[in-house]
Every structure is written in structure tokens, then in C-alpha cells.
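So this first bit is one chain, no partners, the form predicted alone, shown in C-alpha cells.
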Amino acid sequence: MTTSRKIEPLPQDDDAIRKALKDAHLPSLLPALAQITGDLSLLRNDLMPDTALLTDPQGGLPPEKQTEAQELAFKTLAAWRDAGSVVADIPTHSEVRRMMDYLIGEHVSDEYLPLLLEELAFADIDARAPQWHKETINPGRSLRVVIIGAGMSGILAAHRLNQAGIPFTVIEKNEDVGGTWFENTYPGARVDSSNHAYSYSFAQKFDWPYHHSPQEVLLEYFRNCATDFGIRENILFNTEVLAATYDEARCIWKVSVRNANGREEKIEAEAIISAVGQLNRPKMPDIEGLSSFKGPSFHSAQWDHEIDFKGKAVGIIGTGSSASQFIPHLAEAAREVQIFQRTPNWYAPAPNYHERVADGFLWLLKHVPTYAQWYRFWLFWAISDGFLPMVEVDNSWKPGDAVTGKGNRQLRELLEASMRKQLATRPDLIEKALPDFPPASKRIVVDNGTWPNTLLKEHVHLITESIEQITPRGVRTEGNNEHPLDILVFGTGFQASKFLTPMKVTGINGVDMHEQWDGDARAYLGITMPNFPNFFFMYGPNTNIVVNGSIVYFSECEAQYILECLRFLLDSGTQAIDCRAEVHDAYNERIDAGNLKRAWGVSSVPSWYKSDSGRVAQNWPFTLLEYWQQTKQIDPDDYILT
């Protein structure tokens, strides 16, 4: 079951676990063998991590001192497996606090305890359940839901209604469950959030083959888990949502659907929640000639299989983070690669990015108990808050820096001086790949040097000059420059701010949701709008996350909120929620502002962060710590109650 881990005896023969100690994390290992025996003096403060060097694979520890930790270690796991393996009762808050302080070479403060303890979800206690049900709250009210999509979110939000004893209906276009990790099929796929961190904190799966898996071993994960958590038999598949009403008399949402058959339907309930998603409907540049090519052509998330791209002339148009991961592959069998680049992009070095993962790592994964929570905790703070002072824009910044302030600069000076030097030997490429703006104005790549090992090779040609037209042999640049081709993939993104594209959402009055909008998708918390009474976004306005943490974290906290607020229409016996527009618009304006301390909000550079106007809409600017406070409950003067 993907729901629980069983823990694997540890054996007899001393040399297997000292075998696996040389693959051990080490940082993490230590709390974990201090949870299960009880003795908090493994944690010695010559062997504690340095703060300053979480994202190092050792926490910065000398070979000298990963040679003694991993000597305590095997004494310690020797010893417990010798007294009978017994786990020590789970550990007192301040003695978890002992461990995390030294985990992190810091002090946890009082505000970041219960949600650490959350994410770490010891003896498998998912702590962000409802720890209510329908039927012992108000078992006669009909509460019907409908989720829009069965990607990451809408999985997690079926399994949360279904462990409340909530009724719901699935509504997925696709033939089976994944979202983007069902779409995205093009060849070097992957997640750029370790996987350890990007899953369910209460599903965590401790034998991820890769750091950084990809797409098929993703797709597989988000499958196991529609299948455990028993909620397939409540999704219709291959059925795209047309539209959505809401009937003001009834307080109920009619959902017009087209099913596989392509017959219309109606579905009806008291809520909905849209778990769509922001990277689902493919984006075509705005060329001339775009239809035009003669030879085969397709969006990188529509990827032909089919074709056999060996020997042939390939253009690429597009260098953003799908394009990183395709290009290479493509580079190995076409005869030649034309990459046609509009911006650069900064790439944030990850060693392990395409390594699978260590076999002694697994192992311990298997036989010591915790030892994968102490891990996840890890990557966890090392991606989290800390990494905030490295986007914040000083007062000093002007239009047109290259930084926006110190801690940007520093980012900047890291990620040039690793370009630099994998690109030292081609200053023309340097001066072609380098960005000229602020690091996190637009998504940082994730690479482990394949990207410029790519780029370097002869048969691969970068080109910045403008596209004129797209022409039935090629691309035509500036200077009237004709670059033949075979065939023409696009890796230009998606739609990402034209959110619910292309349904038709209905509210109070017959307001409808993008007219309301007029551009600028914005919410109330990224999870609710006046004029639509119980309609719930996941993934929604402004709840994306940029250096700070996984987007699973986000969607665990908005599943959290949304079931509040149906537990308080059942507790209150009120049949709607309508946010209130002055809240809404306050919560927007302070969103606006913080996004313009960050800088992805004061860039000019191109991104999928923005909305045609030039408004961050995608984006969430401030702590992970703040949104999980402010969507741990429903506070109802927020909302006009029906």
C-alpha cells in the first residue's frame, strides 16, 4: 500500500549495515537512530550539520566527521537490533525540537513547530485528516461535490471527502489519473522537487528509484494512490466539464459535462472544487507562418511518439524548463539541432538531478524506522523560508538591475559562476545563455550540467536572433536567415494565468468568472471569489511557490482549508459561502504588494508568473509558515452566508 511503510529487521551480518552506512545521509540518520533508541546524546554538537549548508549532500560535514558519524551509527543500529529492535515511544515536543534544532543547526521557533510536526507525520499519523465525519455532523444534509480534475490536487482532495464522508464525483478528461505527469510524455520528463518532498506527507513512499524521478515512476506514484485511497470508482474518465451554473434558489451548481461517448450531461452539487491546475492547456507562440510547416510539428506536451527524430534537422523553439529536459535527449539522435532561444534561463546546479538513488540510502530507508520523515524534514527546511532573502528586492533596486538586492546578488554570483565554468570553453555561449536579469524573475532550471554539456556539442547550434516567420521548410530569423528543417517541436509552456480555460464558470447574477476576472485571475486565500458560493480553487491564484518548498505542501494546506469550510456548512446548517469582496480585495492587494518585493514581481523579463497586464498571478510571495496558518481554519465573517 502506498498509505504505510513496513520496516524490514535489520540483519545479522554487521557488514551489510556498514555497507549501506557509506550511502547514509548522514544529517538526517542521526535524529532518526535518536528517535527510535531514546538517546538524544547521538546528537553531539561536533557532528551537527552547518545551517549555511543544508543543500550540501553532507551538511557541510568533513570526511573526518563522516567517518565518526557513520561509526556512531552503526554502533547504535548494532545495538538496537541486538536489545530486539524496539522503537522508543514517540518523542515529547521538546525533545523533537532538540532534534530538529540540531537537524537544521538552528532553533525551531514556537510558530514553525506544529506544522514541522505535521510534515514529519511520525508512525505514519496523517495529522491534516478531518478528524470529523458527515454522518456524525449532520448525517440528512445533502453536501454533493464535484472535483475538476484528477491531477496531484484533485486526488488529494477525493481522498480528504472521502475520509469525511463527503459524497463526490471526479470529473478527469483524461483516460486515467496524473494531470501534467499523465500529459507530459516527452522524453526526459522529470520533477525538478526531490521526491522525497514532492508526495503526500502522509503517503510518503521511502523507495523512489530516483532523487528526481521521471514522468513514468511520478505517474505510477499518483496512480498507486487513486487506487489505495478507494476513490477510482468515483471518477469518470475520458469526460471534459463544459460548464458550471449556480442556481441561486437551489444553492446548488449544475455542471454541464461531455462524457466519452460525447453525449452532454448534467451534474449537480453543492460544491465544486476546481483542481485543474495552472500547467494544462499548451501554449503556442504568436508566429507568422506557426501552421505553415510542411514537415511534422507538436507542443512538447503533446509529444508524437511516433516520430524518429535520427539523422533528421530539428528546430526547437523555446528554452524554458520542459525544453531543458527534452533538448538533450533530441541531441543525442538528430543530426542536427536548431535551438531557437528568446530568454535565457538561470540553472540552479543538482548533482544528483538524473542519478537514481543510492542503493545503501534505500536500504536504510527499509530497516530504520523514521529515517525517511528525518530526510523528508531535511529537504524540507533546505528549500523552505530560508531561500526568501535571495528573491527580496532592497530599496535600493532600480529598474533594469541585475540583481535586486544582496541576497540576490549572492544567488546570482553562485549560479553565473557555475555557467561560467561549464561553459568556459565557448565565451560565445556564455555570453548567449547568461541572463542579464535577476535570478527567480522566471523559473530557475534545475540541471546537473546536461544543459551546457548539450550546448557544447557541435551539431547543437544556439540561436537568440529574433523569429520572423515560421515557413514550410523552417524558420525564418532576423536578417532574413533561413534555418532548414525536418521537423519542429515548440517547448513555449502553457497558458498558465488563463485559469479554468476554456470552461465556462457561471456565478451569482449570472456574473461570469472571466469576465469577473477581465485578465487577472485573483482569490480570496488562492482558494475562493465573490459571486461563486462554494466554488473552491486548488492550485489556484497566487498559490504557486517559486524557491520555497513543493507544491504538494500547498495543495495539503488548501485541501485542509476547503474541508473546513464544508465541515462548517455542515455544523452551521448554512447552505452557501460567498466571499466577501472587500476581504478578497484587501487579501489581493497585500498579495500584489508582497510580489512586488520579490523579484519576479518588479522584472520586465517574459514568464508564466504573469498574466497578460503584467500582474504576478501564479505566484505566493511570502513564508510557507504564513499560508498554512492563515488556511488551518475558516473564519466565517469572511464570507456573506447563505
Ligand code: NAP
Contents of the next structure:
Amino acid sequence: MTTSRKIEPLPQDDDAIRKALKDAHLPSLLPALAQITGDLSLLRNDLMPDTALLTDPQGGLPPEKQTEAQELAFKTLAAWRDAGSVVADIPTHSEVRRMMDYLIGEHVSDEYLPLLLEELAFADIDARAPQWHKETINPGRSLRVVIIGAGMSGILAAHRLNQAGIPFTVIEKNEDVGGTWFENTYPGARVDSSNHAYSYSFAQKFDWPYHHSPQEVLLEYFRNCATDFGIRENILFNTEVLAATYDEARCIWKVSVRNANGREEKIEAEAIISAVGQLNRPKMPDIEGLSSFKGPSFHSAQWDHEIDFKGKAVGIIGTGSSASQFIPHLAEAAREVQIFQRTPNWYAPAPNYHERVADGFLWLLKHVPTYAQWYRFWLFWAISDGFLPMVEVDNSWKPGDAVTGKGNRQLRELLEASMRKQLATRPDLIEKALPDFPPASKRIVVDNGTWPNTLLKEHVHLITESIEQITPRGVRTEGNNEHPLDILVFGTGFQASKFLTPMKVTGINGVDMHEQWDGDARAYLGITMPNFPNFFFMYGPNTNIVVNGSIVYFSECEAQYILECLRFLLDSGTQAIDCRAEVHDAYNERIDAGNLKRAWGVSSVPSWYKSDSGRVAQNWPFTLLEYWQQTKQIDPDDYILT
Ligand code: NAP
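The form predicted alone done, now the form predicted together with this ligand:
Entire complex below, previous chain first.
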């Protein structure tokens, strides 16, 4: 089972331990050792990571301290093994907090502690699992749920419903689970957060082969999860939801689907969970002559693996996260690469982006109990709420400024220095590739130097003149410049702000979901909206995070809240809950105000974070903690109860 964390006994061979320790992530190893031995004196002040250098692979420990920590770890592990490898009792909360304080170099506040304990999932305790079962609350009540989509969120929702004994059917348009990881098979596709963190808290896996695993590894993880959770037989594959209509008289959703045979069917359910993702409908650009190109052309999410790029002139429209991953691969094979860039990107340096997990590190994860959890905790914290000041908008900010405030200036200096250094030999490229807008105005692309190295290749051309037309032979840019091409690839992103497109969803009094949104999707907590009783979103409006946290964490919070809503229905005998308009509106006012204090909210550069009206429809502007607190339980007063 891929999601298991079976620990293997430490061998008698001391050299094997010493060898592995050379690859250890020491800041998270010492709390693990303190935990298994129960000896908190291992958390020595002089070996404490530096808070300011959390993202440094060794937390800023100087080399001599690293050697000392390795020696301490060796002696501790050898003695623990020789004494029978008995894991100490589960630590008390105050002991765990002491370990956390050590690891992050500051005192964990009372409010963060319960959240972090959940994330750590010690002793494989799945604290977010429903601690109740339909059979014991209301066995006679019909509560069927349709989940739309079997990607990361849909698998999670299905698992939670399964645990709670609530009958459910998952409708999946593809032939297998995985969502974005099933569809995006372009060369170079990989996760840009560390996958030790980008995975379910209750299904952690220590043997990831890479720090940022390629698409096929992520897909295998989600496939295995679906199998291990026992939800596969509830999934209707190759089946697409066309419409959903609420029958007020019966408090029932009627879901129209097109099944694998192409026939339309209706499925009834008391509740719907939409888990369709935000980045699942490819967006083709609105450029004149789009379909006139005579050579092969396709979108990155619909990669044509039959095409051989060897010796060909290839054009790419778009330079976002997807294009930045596949262009370096095309540049390996193609004779000529023309990159059409409309807006430059900021690139965040991630030296281990393509690195395999070192053998010794993997060995320690396998042999030292709790080490994997502490490493995940480290990653969780390192990319957590501490990043928010870097994207804050100061009161002095005005449109056109290159930074939004003090923290943002520091971020800019870091990213700019890195880009200038990597492109130092080509001032012309610096001119074209260095953004003049504040970092985090749009998605920061993760990179390990591959992108600038690609741009520096002689046969790669970065074209910044705007595109006038796509022609049968290539692309014409302003000034009547023709760029002849054999193949044209669109890395033009997704229809992110058009939530649930192209489904037709009809709620109370025949109101159409898209008409109610009027091009600007909103929801309460990103999960419910007025006039659509018992309809829940996962990864809905304003639940995307930009710099802090992993999207899996958000989905786990959403699943927790939705399950609480369903429990409320069972417990109270309420047929349906419908979000109160005033609660929804007040919430969204706060979200909008919050986003206007973030770089992505005030900047005018194009990004998939915004709807056509310019409102930020995707992003959550506050802390991870706040979302966790708000989604912990349902307040019935937020809803009209039927
Ligand atoms: P994207 O970030 O929306 O990038 C689309 C690109 O196409 C942009 O460079 C955009 O330019 C350009 N474009 C769109 N329409 C255009 C037009 N009419 N003319 C010229 N250029 C045009 O899409 P993406 O790269 O697919 O990434 C989307 C998101 O998916 C990412 O931000 C990330 O959250 C996720 N993703 C994650 C990973 C990962 O985890 N490894 C990998 C890929 C994607 P403008 O900037 O001017 O709009």
C-alpha cells in the first residue's frame, strides 16, 4: 500500500546509520529523536534552527553545528536501537509544543497548536476523520450525495463520506481518478510544492522519490488512495455531469449525466459536492486566426504525445507554470523554439526542484519513527502564514509601484537578484524577462535555474512583441513580423474563474448559478451559496492560496465543514440548509477587502486569480489558521433551514 508508513527496524550496522545521517534534514530529525526516546534535552539551544532561515535546507545551522547534530543523532539512534527500539509514550501536548518551538525557532501560540497537532497526525491519528456515523445518528434518513469529480478533492470527500457511512456516488468524466494529475501529462509536469506536504495529512507517504514528484508519481499516489480508501466502486467513470436541478418540493437534487455509453441519465441525491477543481477547463486564447494554423497544435492539458519535436520549429504561447515546465523539454529536441510571452513571471528559486530524495534521507524516513511527520511539519510551517507579510500592501502603495510594501520589497530583492545573476550574460533577456510589477501579483513560478538556462540557449527566442494573428504558417507579431512554425503549443492556462463551466446548475425558484454569479463567482467560506441548498463546493471561490500553505490542507478543511453540515442535517432532522444572503454577502465583503491588502488584489497585471470584472475570485487572503477555525464547525444561524 503506497500510502503506508511502515517503519523498518534499525540495522546493527553503525556505518549504515552514519552514512544515512549525512543526508539527514537535521532540524526535523532532532524532534523525532526527542519524541521516540522521550529525551527532550536533545533539543539543544545551540542546535536550534534560525527562524529567519526556515527555507534553508538545514535551517541555517552552520557546518560545524551540523556535524555536532549528526554525531548527537548517531549516538542517540544507536543507543535507542541497542535498548530495544522502544518508542516512548505519545508526548503530552506541552512536550509536542516544546518540540515544535524548537523546530520553528519561536513559540507556537495556543491557537495554532490544535491545527498543527492535526497536521502532524502522530501515531497515524486521523483527527479530521468524522467521529460519528450515520447509522448511529439517523439510520432511517435518506441522505445520498453526488460528488462531481474524482481528483484530489473528490477522492477526499468520498473517503470522508465513506467513513461517516453516508451513501455517495462520484461522477468522473475521465476514465480514472486523479483530476489535474490525470489530465496534465505534458513533459516536465510536476508538483511545485514539496510532495511531502502536498499529500493528505492522514495518508502521508515517506517514500516519495523526488521532493517535487513528476505527474505520474502524483497520479499513482491518488490512484492508490482511491483504492486504499475503498471508494472506487462508487465512482462512475467516463461520465459527465451536464446539469443539476433542485426540486424544492422534495428537497432533492436531480443530476443529469451523460454516461460512458453516451446516454443521458438522471441521478437523485439530497446533496451535491462539487469537486471539479479550478484548473480543469483549458483556455484557448482569443487571437485572430486561432484555428487557421496548418501544423499540429494543442493545449498543454491535452498534450499530443504522437508529435515528435525533433528538428522542428516550435512556437509556444504562454509562459506560466505549465509552459515553464514543458518548454525546457521542447528545447531539448526542437530545432528552434519561439516563446511568445505576454507578461513576464517572477521565479522562486527551488534548488531541489528536480532532485531525487537522497538515499540517506529516504533511509532515515523509513527507519526512524515520526521523522516523516516532523519533516512534513517543517515544510508545512516553512511555507505557512509567515509568508503573508511579503505580499502585504502598505498604505503608501499606489498603482504602478514595483512593490506593495516592505515585505514585498524584500521578496522582490531576493527574486530579482536571483534572476539577474542567472541571466547576467544577456542584458537583453533581463530586460524582457524581469517583471516591473510586484511579486505575487500573479502566480510565482517555481524554478531551479532550468528556465533561464533554457532562455540562454541559442535556438530559443523570447518574443515579447504582442501577437497580431495566428496564420496558417505560424504567428505574426506587431510590426508584421512573421514567425514560421511547424508546431504550435498553447500554454495558455485554464478557465479558472468560470467555476463549474459548462454545467447548468439550477437552484431555488429556477435561479441559474452562473446567472446569479454574473461572471463573478462567490460563495460563503468558498463552500455554500444562497439559493443552492445542500450544494457544497470544494476548491470553490476564494479558496486558492498563493504563497502560504498547500491546497490539500484547504480541501481537508472544506471536507471537514461539509461533513459537519451533513451531520447537522442528520442530527437536526433538517431537510436542507440554504446559506443566508446577508451572511454570504458580509463574508464576501470581508474577502474582497482582504484581497485588496494583498499584492494580487491591487496589481493590474493579468492573472487567473481574477474574474473578467477584475475581482479576485480565486484567492483566500487570510491565514491558514483562520480558514481552519472558520470551517471547524457549522453555525446553523448562517443558514435558512428547511
Ligand atoms: P497560466 O498561469 O494562466 O498561464 C497562462 C499563460 O498564457 C500566461 O503566460 C498568459 O499570459 C498566457 N496567455 C493567455 N492568453 C494569452 C493570449 N491571448 N496571448 C498571449 N498570451 C496569453 O496557466 P498555467 O501555466 O497552465 O498555470 C495555471 C496554474 O496551474 C498555475 O498558476 C498553477 O497554480 C497551476 N499549475 C501548477 C503546476 C504545478 O504545481 N507544478 C504546474 C502547472 C500549473 P499573461 O500572463 O499575460 O496572462
